[in-house]
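Below, in structure tokens: the form predicted on its own, a single chain.
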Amino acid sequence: MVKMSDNLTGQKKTAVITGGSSGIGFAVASRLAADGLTCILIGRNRQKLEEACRKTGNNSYGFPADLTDLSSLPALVREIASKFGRIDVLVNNAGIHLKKPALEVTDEEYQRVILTNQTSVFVLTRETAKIMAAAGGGSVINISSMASHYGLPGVIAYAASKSAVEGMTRSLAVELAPYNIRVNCIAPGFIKTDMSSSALDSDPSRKERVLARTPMARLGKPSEVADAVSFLVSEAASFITGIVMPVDGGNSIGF
């Protein structure tokens, strides 16, 4: 654990955010920390986690972990629950991308994306839900992508993984509702992150098409996805479960 404060408490609600050291995950961690939650950031890079924890405040803690090491996840969840006394919120944000023609994608590449973006999400959710169920409830937010709603070329593994996450969201929402665990999903559209900026800036014609069909005529901000997460895990959304919420500036209905 990358410890950024000695002020551990079991009284505040605790949120676990995967991929929390950059991009959308960091924005989510920053917003939930501002909302008063204790935030546990999970990522591969210890140095990035330390920096993210410094930026999000004294009540943030980093846990370096490889989410594709499935056998290690139950112990990771138990360690977090033991140290912090509770897990109220899980935000499954970590993921990888692969842009490659479908006919050239290898079995190994495809399985790596599915393992990272979907299988690890299920295992981490299953283990965390056990803790939540015993405590009387909780909230799970999966981060999908509007790529699962479109017929985008060159992203077959990524689109398949995110489609699976959305199906899993609906099934788990029904199965976990008796335990007072809500499961929802956010599908960001084109959000301005380092990764998306690099991709769109290197392909001006694609960027032009993206903006042309987005009624709000701009890319989204990571903080706008974080605002949606903040709402869905709050009491204001206490009767909402099993939804997939687009945060896309209207891109999905633009023409």
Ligand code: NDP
Second form
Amino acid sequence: MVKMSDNLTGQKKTAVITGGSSGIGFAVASRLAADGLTCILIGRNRQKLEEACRKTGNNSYGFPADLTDLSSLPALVREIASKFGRIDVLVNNAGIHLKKPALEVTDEEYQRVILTNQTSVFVLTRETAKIMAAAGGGSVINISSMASHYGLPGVIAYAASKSAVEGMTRSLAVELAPYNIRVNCIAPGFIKTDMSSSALDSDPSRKERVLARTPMARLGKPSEVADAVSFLVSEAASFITGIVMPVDGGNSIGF
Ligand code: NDP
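Now show the form predicted together with this ligand, given that the preceding structure was the form predicted on its own.
Up next: the whole complex, starting with the chain shown before.
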């Protein structure tokens, strides 16, 4: 554990945010920390985690971990639960992108995206839900992508992984409702982060099309996704489960 604060109370609600050290995940961690939750940030890069915890302020802790190491995840969840006493919120945000023509994607590349974006989400959620169920409830947010709603070329593995995340959201929402665990999904449109910059800056005509069909005519801000997470995990959303909420400036309904 990367220890960033001595203010370990065990009383406050605790949120685990995967990929919390950059982009959307960092904005989510900042927002949930501002909402008063203790935030546990997971990512592979220890230095990035330390930096993110410093910026998020009191009550943020980094756990360096590679989510593709599936067999390590049960122990990771147990360690977090025993250190903090509870896990109220899980935000499955970590993900990788692969932009490549489908006919050139290798088996290894395909599997790497599925393992990171889909299988690890299931394993981490399964383990965390056991803790939440024993404690009387919780809230899970999955981050999918508008890429799974469109026929977008060049993102076959990514689109497949994110479509699965949306299916898992509905399935788990039904199975976990009896344990008072809500499971929802946010499908961001095009949000300005390192990931989208590398996909769009190398392809100016795609960027132009994205902006042209987004009624709000701009990329989204990570904080705008974080605001939606904050709402969905709050009591204000206590009767909402199993939904996929677009946060996309109208991109999905733009003509
Ligand atoms: P970033 O590339 O900025 O952040 C991805 C995060 O995931 C990093 O913190 C990275 O940390 C972490 N991560 C990646 N692989 C692993 C792994 N194996 N184990 C642990 N952590 C990992 O991406 P964004 O903020 O743009 O995207 C966040 C999520 O939002 C993703 O799921 C993405 O698919 C989704 N999304 C993004 C959109 C956008 O326009 N930006 C649009 C739609 C969806 P580290 O490298 O240290 O491991």
